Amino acid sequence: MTDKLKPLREQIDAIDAQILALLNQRAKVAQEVGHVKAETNAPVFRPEREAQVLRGVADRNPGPMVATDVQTIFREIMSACRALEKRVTVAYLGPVGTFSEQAVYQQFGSAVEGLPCASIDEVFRATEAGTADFGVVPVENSSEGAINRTLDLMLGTTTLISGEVAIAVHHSLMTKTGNMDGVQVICAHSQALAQCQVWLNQNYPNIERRAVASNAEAARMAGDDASVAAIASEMAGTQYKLGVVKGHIQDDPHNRTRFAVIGHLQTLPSGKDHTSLVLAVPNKAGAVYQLLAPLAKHGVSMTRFESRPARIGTWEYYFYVDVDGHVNDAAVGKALAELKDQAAFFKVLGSYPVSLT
């Protein structure tokens, strides 16, 4: 077995020479580009050229290796390459252990700064302030809806939206101890307990459910307090080195939430981009209908509609759009344009690249 071995291990670490020198070569290559951003003033991250690398790296790999798996290397890389650069700081909704964080991490890689935030008031107000490069925060659940609180900053905030990220959601209940004795309450945030109702309905009815500004918090909480128990990610269990009771106890196995990334960043077509947009209509019969017809006229797909009250007391509303394509398309700018011109409101959230998940 070991004179098969040996060989084969000598492949593998004349194999990773290579990669360390080609790494560090590129990594030379990234500092020049750098130096040329910093005579420009370009900013470091540019969402639509990590995009594009990314998937240019999955349409050409040959395999073996998971084209997913190899998306997560060259992350890392770009993220690791770009902190020569300069280490860009993010706020998310903390403390750590959110999904949040790990949302994070999945859109920049590893090589941030993160700035954990106690709500996500506070991630807006850090990102507008210029306290954080960019911010992460949630905007909808797949078995929830949409984040409200989220749709109601973007209204008035003087950032755009610079990208997207979609990450699995899995709820996993758990205590200090790792079983439930002695538990009186269970702690998540108000999302988390509605995602997993069904299951805490059927298995502990008459436990107390507690909502916390999130589910991180409801992992300190239980750290410290054997009869909390927690519903959080199975990260923020190992932050806070907690016992899992069970796992995946979400109602939906499928359960997703979409992140949005914020910051003064205006970026570029990637290629295959979403535009968010927010929208208000005179009071008249038909005017919705009138209002989205340039999409149709134009080509230009909607993929997502949210209405939200304007809190003015009149029974109006905002309306929240996503449509395929960016601001710079031909098609989606001559429809904006019809667009704004027949709204009551029209806000522009910010054109970015599809989320790559």
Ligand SMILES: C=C(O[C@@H]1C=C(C(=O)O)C=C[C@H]1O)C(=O)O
Contents of the next structure:
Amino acid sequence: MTDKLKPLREQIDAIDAQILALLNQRAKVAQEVGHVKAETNAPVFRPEREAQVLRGVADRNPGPMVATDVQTIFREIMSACRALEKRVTVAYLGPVGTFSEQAVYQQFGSAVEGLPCASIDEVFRATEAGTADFGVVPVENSSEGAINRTLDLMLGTTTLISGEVAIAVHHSLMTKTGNMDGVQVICAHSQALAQCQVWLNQNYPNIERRAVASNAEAARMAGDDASVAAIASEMAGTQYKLGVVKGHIQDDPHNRTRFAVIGHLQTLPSGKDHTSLVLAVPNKAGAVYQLLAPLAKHGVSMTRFESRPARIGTWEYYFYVDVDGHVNDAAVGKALAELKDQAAFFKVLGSYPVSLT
Ligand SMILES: C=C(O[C@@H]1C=C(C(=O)O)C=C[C@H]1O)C(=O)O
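Could you output the structure for the form predicted in complex with the named molecule, given that the previous block was the form predicted on its own?
And the full complex, kicking off with our chain again.
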């Protein structure tokens, strides 16, 4: 057995030496890129370029490695290379252990400075003020729909959306002991309670449910008090030394949340992009139909349509629209120019590479 392993391990050692040399060769080139950018004050993080590199390695991957695993590795390589230019700071809805934090690593790799914030409002403030280079905010969940606070804050922010990232959201029921003995209350963020309500009604109909600021906060509370159970990610459970009573309790096994990356960067076209807009129309018959006609006319497909009350006491709405393509694409540019002419309110939130997942 060991005789057979020895030469194979020697091969792996030799390959590792080559990988290590190549990684550092790549890092030196990234440092040079950093010097060029510093001369022109250009932004360090280029989401469109990173998206192209990640799509490229998946397309060219000969196997047997799985394409998504190759992307995970290259995401980390780029993260480490980028950190040699500058370590970017990214604000997110904390505390440590939230799905928002997971989304930060999914987008930026692990060589970033995470800045946990107490609320979505604070993520916007920190990014607007430049305390953070970027912010990551939840936009919509596949089970529960839009994250209204984020949509409302998008209206007035000076930041732009520079990227999107979607992650699978798996909830676990966890306690200090790993069982439900003596548990009097199940705590989680209101979104997580909603995403697990059928399972909770079936399994623990008589235990009080309490909404708290975040799932990670629930996990922290459960770590302090054996009468509290938390619904959170297993990552948060590990953070606060919890035992899993039951994993994957979300009602939809394919539950996902999409996040927006906000910042001051106008992302360039990556070849596969989305553009997000907010529109309002005068309150009259056929107005929405007419408003969207320019999209059809220029062959631009709409990927999302969401409405929010304008909160001025009348039945008026803001419409949040995502379309395929980048503002610099000719067809999108023409459609948006016509939309703008008709709309009572018009704001481009940003163009950015379509999420890889
Ligand atoms: C090296 C660059 O800077 C960053 C690092 C990248 C990389 O390691 O491939 C890609 C884009 C940037 O976020 C670059 O802009 O090319």
